[in-house]
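Let's start with one chain on its own, the form predicted alone, as structure tokens.
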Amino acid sequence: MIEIRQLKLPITHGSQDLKEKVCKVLKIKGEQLLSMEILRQSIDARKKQEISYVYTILAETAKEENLYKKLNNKNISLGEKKEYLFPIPGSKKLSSSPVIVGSGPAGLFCGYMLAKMGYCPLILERGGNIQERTRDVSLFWKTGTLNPESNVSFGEGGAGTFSDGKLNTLVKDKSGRNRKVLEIFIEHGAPKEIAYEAKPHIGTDRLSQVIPAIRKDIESMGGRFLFHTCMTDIRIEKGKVTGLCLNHDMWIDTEILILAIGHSARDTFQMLFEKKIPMESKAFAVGLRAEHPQEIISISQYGKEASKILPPAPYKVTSNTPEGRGVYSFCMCPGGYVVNASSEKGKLAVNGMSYYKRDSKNANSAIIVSVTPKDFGGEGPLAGIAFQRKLEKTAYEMGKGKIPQQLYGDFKKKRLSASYGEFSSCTKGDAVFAPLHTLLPGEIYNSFIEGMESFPEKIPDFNREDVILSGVESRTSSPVRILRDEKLKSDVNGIYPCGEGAGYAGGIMSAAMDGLKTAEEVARNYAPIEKDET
């Protein structure tokens, strides 16, 4: 195979144009191109008058080595597709199925690989399946009636289900796990383009179809799911996990417990802390959602004419304050909605969500400020959770259960907003104007403004007076890390902390990849289970 990099075409090109460009670069005729695969597609918008798509292509031709030598092009090399390899199973026999707590990306993909390789995993999910969960979330957004066990954070698919469904990650992937996750998504109904887009996304509407398809496949391979089932206690004997309690009233035996619990399972963190599972407090970030008209974001990124052709533009902005705090955009949702993502009664948190078409009128992004254990006050590994809860309680009270909002100009001047400016908010869940300037602690408030005032250097008018702020964005990542060694094990034998909630991922892709990685470690030590043993 021949890999071609930096292959540029105009944004109006078609598939035939791409094929012809590949042949031209390789200096071959069309019939000599046996096959081609897009490895990566991105948009180069550095020069607004010359915006182009940029490709990396894997092409198959006859006599490739001879052709490669003749070309003498620095952007061309001999390449091959990296295949994901699951390890050879170990020999130690399991007396019961591995138990995975949580059906978010980490738990789901860990369960998928274990089921595929014959380990018959049992996956516990405290919330409902997608159909039930969608009903509960819709009711909450419509009426404000929260189900603490089935909401934007809890239920089949995890918190990422009601999001933009972004699949990009900064994790370096030499093992092929990234590609394997994308392939599994595609096999179960995700758009094929996610395999090569530089910033792939699925969207909430597509995810709600893809995730149940993965679950049904797991079940067909011997895995089992128990919904509305919360792990409420664990049994440890001689430094090893031997069982766990479900919903406070039923015990089951297990020697493998994979903790893919997600970043909002606060009662579970408390139980694990009381059981002396080693954990520590970790840094994360808090802030507010900021809405802009999508049209002005797309024009700023692509120019007026190209913005009419290209998909809604994303953005990324970062800044560092003189005090050393990072201020940056997070979970940016082109053409998206700000959603009420609360999971505890009397507390309110927001998130961003987009459908596959990204066709709402607004762009939104969390603008967040880094915080460390020094900011939390209190002591111990759960101090960050207490900090989150304090912010969420204040947000709930100032909005009386509705999403509290304030225009940025009023936020700076510390006065209550009376009406929207040139555009209105796009939310899921009711919103009300409130004094958000009193929500964030002083140093974080000042850092937020410093960041907003610096961002127009990258995106003109980013700090316009009528930017709509919503709060509070407090669930950016887990405030806790459940400690594990290089083989992904806790000090308590048999426990495998996994994914974002355990402190080892930051988004759908990195969590799913960590799920695969955890499945690999279990497999290296244990033999598959005979199905009649379960």
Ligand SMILES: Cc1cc2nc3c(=O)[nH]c(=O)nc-3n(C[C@H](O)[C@H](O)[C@H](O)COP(=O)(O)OP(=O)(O)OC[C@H]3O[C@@H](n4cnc5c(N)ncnc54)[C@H](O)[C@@H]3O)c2cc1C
Second form
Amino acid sequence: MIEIRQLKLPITHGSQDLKEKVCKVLKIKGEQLLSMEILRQSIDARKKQEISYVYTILAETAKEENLYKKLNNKNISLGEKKEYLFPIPGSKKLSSSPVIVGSGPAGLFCGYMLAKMGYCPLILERGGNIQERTRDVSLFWKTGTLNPESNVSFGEGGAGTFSDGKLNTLVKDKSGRNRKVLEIFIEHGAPKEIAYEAKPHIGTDRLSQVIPAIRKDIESMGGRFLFHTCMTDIRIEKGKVTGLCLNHDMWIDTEILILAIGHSARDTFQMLFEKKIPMESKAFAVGLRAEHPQEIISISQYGKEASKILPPAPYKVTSNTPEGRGVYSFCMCPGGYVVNASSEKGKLAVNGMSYYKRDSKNANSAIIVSVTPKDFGGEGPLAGIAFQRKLEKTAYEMGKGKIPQQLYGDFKKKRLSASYGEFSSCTKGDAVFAPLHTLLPGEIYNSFIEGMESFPEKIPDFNREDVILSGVESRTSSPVRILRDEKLKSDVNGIYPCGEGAGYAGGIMSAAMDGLKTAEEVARNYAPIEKDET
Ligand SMILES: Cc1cc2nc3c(=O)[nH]c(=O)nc-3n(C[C@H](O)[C@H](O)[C@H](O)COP(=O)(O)OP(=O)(O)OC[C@H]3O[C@@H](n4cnc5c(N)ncnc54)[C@H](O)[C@@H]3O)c2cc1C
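Now show me the form predicted together with the named molecule, since the one above was the form predicted alone.
Shown next: the complete complex, the earlier chain at its head.
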């Protein structure tokens, strides 16, 4: 195969143009191109007058080595498709199925791989299946009645189900896990272009079909799911996990326990802490979600003409305060909604989501400020959770259960907003104006404003007075790390902390990849299970 990089085409091009360009660059005729695959497609918007798509292509031709030598082009090399390789299974015999706690991306992809390789995993999920969960979340957004076990954070598919479904990750992927995760998504109904887009996304509407399709496949390969089943206790004997309690009621035996619990399972963190599972407090970030009209974001990124052709534009803004705090945009949702993503009664947290078409009129992203254990003001590994809870309680109280909002101009002037400016908010869940300027601790409030005031260098008008702020964005990543060694194991034998809640991922892709990595480690040690042994 021949890899061609930096292949540029105008944004109006068609698929035939791409094929012709490949042939032109390779100096071959159409019939000599045996096959071609897009490895990557990104948008180069550095020069607004000539915005283009940039491709990396893997092409198959006859006599590739000769052709490659003749071309002598720095953007062309001999390439191969990176295959994901699952390790050869170990030989230790398992006495029962490995148990995975959590059906978010980490648990689901770990479960998928273990089931495929014959380990018959049992996946426990405290929330409901996708239909039940969708009903509970819709009811919550309509009436404010929260089900603490089935909400935007808990239930089939985990925190990522009601999301924008962005699939980009900063994790370098020498192992092919990134590609494998995307392939699994596509095999179960995700859009094909996620395989090559630089910023792939699925959207809530498509995710809620893809996730149950993966679950059904896991079940067909010998895996089992128990919904409405919360792990409430664990049994440790002689430094080894030997069992776990379901719903405070029934104990089951296991020697492998994969903790893919996400970052919102605060009661579970507490239980694990009491059981002396080694864990530590971890830095994260808090702030507010900011909404802008999508049109001004797209024009700022692509210019007026190109913005009419290209999909709604994402953005990324970052800055550092003189005090050394990072202020940055996070989980940006083009054409999205601000969602009430609470999971505890009397507490309120927001997040962002979008549908596949990203067709709401607003862009939103979390503008967050880094916080460290020094800011938490408490001691021990769970101090970050106490800090989050305090902010979420204040947010709940100031909005009386509705999403508290304030226009940025009023936030700066520390006065209540009376009405929206030139655009109104796109939310899932009711919103109400409230004094958000009193929510964040002083230093974080100041850093937030410093960041907002510096972002117009990159996006004009980013700090306009009528930007709509919603609070509080407190679940940006886990405030806790459950320690694990290089073999992904806790000090307590048999426990594998996995995914975002354990502190080893920061989004859907990295959590899913960590799920694969954990499945590989289990397989390296243990032999697959004969079906009648489970
Ligand atoms: C609204 C929203 C939008 C988001 N948008 C994006 C995005 O566009 N792109 C992106 O990359 N990331 C996004 N994220 C973050 C992303 O969803 C998470 O990073 C990812 O889901 C983490 O995966 P995980 O499997 O580690 O944990 P989770 O997805 O949190 O899954 C953990 C699961 O464990 C279950 N659980 C917890 N404790 C127990 C227990 N004791 N017993 C049984 N089950 C338990 C929970 O119910 C949950 O289903 C978004 C998050 C939210 C909330």
